[in-house]
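Given as structure tokens, the chain that follows is alone and in the form predicted on its own.
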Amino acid sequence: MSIERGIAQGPQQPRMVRSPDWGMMEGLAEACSPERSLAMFRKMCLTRYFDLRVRQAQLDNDIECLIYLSVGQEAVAAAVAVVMEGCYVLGQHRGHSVYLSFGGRPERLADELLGMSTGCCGGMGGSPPSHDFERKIVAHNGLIGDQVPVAAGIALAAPGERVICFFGDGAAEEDYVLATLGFVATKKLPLLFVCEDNDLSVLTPTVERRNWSVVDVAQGFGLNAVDITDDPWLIEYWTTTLADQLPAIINIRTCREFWHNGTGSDNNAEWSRFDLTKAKLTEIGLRDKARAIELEIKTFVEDLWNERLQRRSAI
């Protein structure tokens, strides 16, 4: 299936347009397997149930580092994971989502975010630096967008490999961001791009800082593009049709629950992708096979934060 320029965003729409059902495709979740559609609920009750008790523990003042939270953006990473597994994945700084879905261990990203030495970056590096390279995840260092040429880079350096780089919407601005995405689609590597826009940089909407689209700017370039919101069911749709046909870029309008850095509220979220979610779940037949993996992960991630904190506490 060739992509066609534009196909998940209409000519005559306007390209800021924010929506929890832009570039929606009608029956997706009914066609999708209930074992993959459990799956990528599965991963995302993971990082929202680990992330919320991350809040919880900086509330309490058992984290002291700068914590990125994937609350809201849970979608995105879960569905890109369930079709690409094994692939090389560079994260942004709001990356837990990405360390998480994509087979991180859970009790050491909790360690490093205890400063403990057992953590992912040895206790030393917060939620940015999750890395885990034994499962070949690459994790964010500090400069907003470098991610994307290092992606490039492992993408020449491992050929044969398929390679999956998040950034934000911010990152989309820095000019090595747009400068690599040229020199991919000239090097024609198998590189996925995923654009988790949020419409936020720090706390500046996008309309304030562009009025150019990441996707009109790869299409450019000479990648496949395509813009659309975070419904599970739609990513894994346009990953599975674009992972043959790299290099690509998909472009996630998706909502963060929770600021730039640490636990304050952005207020309301526009919409929220885990409620629609097990409203969908719900609507296909699977509402008790959810609850009961919703029921299992928060219990998982209870007992395990708790063993971790009395690891603490015991050194």
Given for the second form:
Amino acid sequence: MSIERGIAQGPQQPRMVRSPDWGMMEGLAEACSPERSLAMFRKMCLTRYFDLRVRQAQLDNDIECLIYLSVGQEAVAAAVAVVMEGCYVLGQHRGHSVYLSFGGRPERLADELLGMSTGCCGGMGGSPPSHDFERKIVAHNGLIGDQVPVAAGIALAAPGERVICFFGDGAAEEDYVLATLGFVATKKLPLLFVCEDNDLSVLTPTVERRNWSVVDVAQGFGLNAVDITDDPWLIEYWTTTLADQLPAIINIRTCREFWHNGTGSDNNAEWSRFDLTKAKLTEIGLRDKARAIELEIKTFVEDLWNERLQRRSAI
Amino acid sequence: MERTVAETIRDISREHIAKHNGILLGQCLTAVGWVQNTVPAQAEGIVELPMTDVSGAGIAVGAAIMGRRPIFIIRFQSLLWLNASPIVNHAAKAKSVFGYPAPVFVRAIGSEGDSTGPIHTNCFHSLFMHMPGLPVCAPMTPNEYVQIWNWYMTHDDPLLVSEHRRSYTSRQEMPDQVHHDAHITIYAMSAARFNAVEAVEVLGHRGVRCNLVHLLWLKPFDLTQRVMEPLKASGHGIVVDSAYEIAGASQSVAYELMYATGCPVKAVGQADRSPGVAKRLENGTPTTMRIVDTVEMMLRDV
Ligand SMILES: Cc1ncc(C[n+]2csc(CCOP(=O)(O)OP(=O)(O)O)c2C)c(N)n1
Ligand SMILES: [Mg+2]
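Show the form predicted in complex with the partner chain, please, the one above being the form predicted on its own.
Let us now look at the entire complex, which starts with that chain.
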């Protein structure tokens, strides 16, 4: 299916409504191949159990640096990643999900968080700049939205490469993010923007910051744009559709389960996409396979962390 | 009981809004702890800016032109690199180039340690000292804060206030320490003042007597008697600061002092490398022991 430039799909008004089925379409999970459904779930599990383990490591005082957890938001990067393999990828400070979903090496991230010289930044950067450049995952410098013009530069300078750039709903407000959307539209660069919209900048909700939507603005610049919830099949569908119509942007409503940084929680997440996804997998007959994957990843993560912690104590 | 620095800032802000039609602008002010309790917990007079780190400063400058004497809060000095342009290119030049004033009070907050790492380990007042039309100060005590606020309210210049989180809970005033028989004079700025106080004590136990001169104003830096005499008498000086040393406030002040007195003066600031998050890679304000070592090295060379 192709969409007309500038016409947003999904509900148009009101923009600030958030719900677990915002923009949902019937039958997507059923139509998706089981392999792909399970591949998305596998990535979701990896982010979730890795980050829950990171949280535990901070509670145990094994991690001293500030941590920005992706728990609750796993589906976003997971679903985009199954479609967009081999692209350059830029995430933001809450980037463990992007790192892990796009094939960043988990042990290098664990080591970084543990302050080890074998970490992806040698212990210099901690959580925000998690990157794996050999695998085309570029570092974030900690200034929100700063990765957006850099992504445009990469797309401009490397014809033939597709680039994906994730940013937050807060970062969307940065001057240089908006200017870059305009530049990318003008130059028709093969860039897919993904706004991970958890409705929060630190603890300030979107309504207190602006009354415009990212999608409206992006369309004004001439980008293809959709505004949807974080259902993995819906994200997978739109990523596949828009991959042929770049530049484009997907604004994805999602929920952060823990505090902006650190281990705390206000239990304010409006929905649990992880639970909803498991329920859907059951519905489409993949319950047992999904359970096996979940268990496998849990064990993998636990073993990995034990091994890295042992290595550190041996130093 | 005396107020803390944070309470002082909050009281000043509250009164400014209530009595002078003042406004306060910044990002994420109301949601998390009211900026370390330096912002009054109220809606009135407070403008939540979107995450616009370039235009945010421009909005504050516009409000300054209209006489609202805005307090513009930058939660991390690392964000100054983005916010700088409207401050230095409009507010700082307004009086001399455009002929009207743009008095914006820029609260730029420094921080370090606690894994702030390469992003938010920051103290960047030096780069603003570079620009004409923009006085720069670094108050670390309650009274100093009142003093610079009064200065701002009685002048029509913008003011870059280099704050530091380390000062917020402090109630102490920090008087100069001057002795007629001191071996050396330490000039201290920003959060380096807290370490300098400790260093003076450590050195005292080791038989080195130090003068300690606290510098509230980084620019203009006035070579007053208070500043010059202790150096002339002791013959040696060091200038310590939380910001980077190279082309920084410490080197600039050291140069002024050296040229004016002919005494050797060494600058000691943040080392020339990016700070890391891991404890072993941190790089912030010169530590107490680095100040001690530098003093001993200078005196050894005599
Ligand atoms: C340029 C810049 N301005 C402000 C900050 C302070 N800050 C750190 S994270 C953050 C929230 C960003 O919100 P969003 O982009 O939605 O990301 P989220 O944390 O929700 O994933 C802010 C304002 C920063 N790091 N960089
Ligand atoms: Mg957000």
